[in-house]
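Quick heads-up: it's one chain on its own, the form predicted on its own, in structure tokens.
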Amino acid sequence: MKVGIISFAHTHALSYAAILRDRSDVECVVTDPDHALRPAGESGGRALAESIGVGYLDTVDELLAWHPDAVIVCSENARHVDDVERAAAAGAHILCEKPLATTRPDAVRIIDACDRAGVSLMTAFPVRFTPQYAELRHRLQSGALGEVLSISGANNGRLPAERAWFTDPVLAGGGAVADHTVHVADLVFGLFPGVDAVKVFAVANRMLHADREAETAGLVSIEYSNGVTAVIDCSWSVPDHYPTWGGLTMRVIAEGGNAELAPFAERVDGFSETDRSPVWLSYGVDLDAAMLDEFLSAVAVGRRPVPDGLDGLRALEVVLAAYESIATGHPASVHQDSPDISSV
């Protein structure tokens, strides 16, 4: 299968690149054509490609002239829409990169072009691959633990300085909230088929890393339809210096007794003499690894892969209302109108 990869703008663009590298059944090609607006310093470009590995065609006409089976979009946020549709209207399905959008309207168009084209659209929400979550979706649909009463998520990571355009918030549609909530937000939908988020309220600052436009810290509380409170912990907050860039945490409080889903603690820890540092490794699932085989695997076979665009768009839309308590110090409802199509 011919996989082509849009941008390394965003971090996850090279685990992408390097596992698609070490598949026999893939053929992995990247471009990179805005590397060089980027500030001095950033990698990038046909440098960075064959750092690791890849090949590299120098614009996007060009890759998408190869006629690449699927396409997965790492641009930056504001820029996910223009690429997917151009991306979708050349018949390759499509990975995009979370938040699928920084607006409604564009997550809207995002899905919207895959589904007059043709083709798959997921987003990408690797932590949904965990074999914690799968377990824990199972005991609440069978009813093990009984009438869930609230959750509580943490999505705590480093300040992804290595590129600046994630504390942009034109670029990014946010800061700290707009990278972290969609994620546990993402777990929640997972976990309650069928229910919607009704209103949200959320506080936010920039106490952390104050020289940063977008906000680096942040609280979201959401109430759902069926009653559950989820209550969000998003930051930037760990050290420039930890030996990981961070982890999700979350916890299930229900009739039957509470859940804990904490998918980076398989590890080891420790301390290296000899680089003077804390050392973690890691040994459980590669959660990237799990959701390309997700995505390669529906492509292949003609599925819907899950998460998919739908997934996206809710997730998005409870960060959305995220800002607009944060600007008004109120609540705010969760917009709740599905778009007019068949194949998100």
Given for the second form:
Amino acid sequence: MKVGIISFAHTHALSYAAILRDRSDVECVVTDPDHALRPAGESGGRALAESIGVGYLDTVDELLAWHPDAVIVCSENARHVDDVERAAAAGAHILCEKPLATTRPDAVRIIDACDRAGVSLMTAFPVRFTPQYAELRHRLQSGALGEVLSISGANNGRLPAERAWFTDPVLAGGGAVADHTVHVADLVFGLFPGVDAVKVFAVANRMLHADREAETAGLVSIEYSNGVTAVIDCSWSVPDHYPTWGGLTMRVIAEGGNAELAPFAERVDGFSETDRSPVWLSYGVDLDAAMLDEFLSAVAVGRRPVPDGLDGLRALEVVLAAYESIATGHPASVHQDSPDISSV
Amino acid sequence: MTASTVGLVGAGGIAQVHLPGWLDLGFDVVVHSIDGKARELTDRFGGRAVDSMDELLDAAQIVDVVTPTDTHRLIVERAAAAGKHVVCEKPLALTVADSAAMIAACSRAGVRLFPAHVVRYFHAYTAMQAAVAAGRVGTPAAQRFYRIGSAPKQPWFRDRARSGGLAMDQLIHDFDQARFSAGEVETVYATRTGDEGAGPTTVQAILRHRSGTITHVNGVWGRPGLGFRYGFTVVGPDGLLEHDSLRYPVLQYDGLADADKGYLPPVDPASSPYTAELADFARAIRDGSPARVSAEDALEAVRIATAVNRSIDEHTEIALDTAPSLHAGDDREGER
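Could you switch over to the form predicted together with the partner chain, since the one displayed so far is the form predicted on its own?
What follows is the entire complex, opening with the chain shown before.
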């Protein structure tokens, strides 16, 4: 199978490229034409592709002329829509980095473009592929924990310093709220099929990395149509020199007991005398690889991948409502005509 | 006069901790409780049960009020009028006005008032607060606090008119800690799910501080058997501090039959924060200096908790009422 990657703007592309390089059933080619637009010193382009060991083409047109079966879109969030429309029109199935877009109209255009072209659309929510998340969902749906009351989630990480656009509200659609709310929001949606987010209240500040334009810390409270509430800490609050990038935790509070999920908890701890710093050897399932496996399997047999474009849209709608709440200082309804978040 | 006798009012759950604590510190203790359980308590731990408040006030120089929250003001004011220093279990009262009236009454009577905010004496919190005060994280930007356990069994806890509910009774500790590390709170937004009157219930609260800090507080009164667990994360531009009470146990058992998991955390008697708290109050009475936590701190925690309950009821963000409330002798406070 031929898989193209559009852009190294999102650094998850590096992980995807390395995984695809090692799959014997996949030929992977990257294009990163906007590399030149990124600040000097940021990696990208042909040199980065060669260092990973995957093929490279100079333009999106050349990549699409190569007739990829599937394309992974890893450009800046605001550029997803143009890249998806071009790749879908060329007949490629799409895996789009999250958040799906920075505005609701763009997200709808992405979904429509894939529907029109008859190609699959998947949103990149790798944490969904945590085996223990599947176990938790099964246990909840079997009723073993009774009714769920509330969820406390945290998706904290270092400021993504290797790419400046993450803190450019126009290109990223915001800051930490846009980047880190969606994973936990998607996990919650995944636990409750058919349930909608109804109301969102959010607060944010720029006290960490105060030189950045976008918010770096945020708390998002969500109320769902089944009466469940959730609070998500989406802050880029992991120190720059912390021994790991960050993590994600989710506490599910249910009538029959609580569950604590920590997909990135598995590790060996230690200390390096050479580096004079803690050692943190993460292991566990490679969630990116599991997600790509679902995408490529779905493409191969022509079924709809999960999570799909609508899952991406629903997570985005929570983000849009959070920004509306931050702007107004009041709770915001989750609705279908949320404002353009890049204008907030 | 050197205080040598403590009058313990109430014989419920926290009395079972305070009574041995005072005895350990060398105080004589007399106990009175209108539920008739004082003798049962003194039979178990020591001290002497008395049959009336008058008898208790005759014997004691310090009165320790460990009754349901809605009775605190009456008992504290009576003890103050009798010229006794007062220790009062948290929350100080169910309203800011009652809290202010209690502070004013003690001030008028020339006696001290100490709120038993015991988490101020829990070592993980004191270590964190000292590090924050020393500037080791900078100004906190984002904080998380949680306090999870099975619901208390005494029915009055589940009656919001008596206890203030989960936010007032349990999360008051976390509101106090959040304010201690990040300063005054300006607004709160909160939700509650589950039945506060019975069965599992949980509160989620988001606090905004004047400093710009944002704080998440989560509390659970869960089903019987849910273990007690608390923790925090405090992050600023210069660092991160975090703790979970289950993370670094000094002693663990395995394979035992299920132990009763009460709503109070297990504590090591040798370094019990409850005893340390009472010792700090006794020292403050002896030398006239401040204790680690003041009645004014307790009032501010009540202010946050009442705003959280209002936010739960009104489904919107609530700005804290910051009108001055600590003018001693200002009884109009009670009517505000």
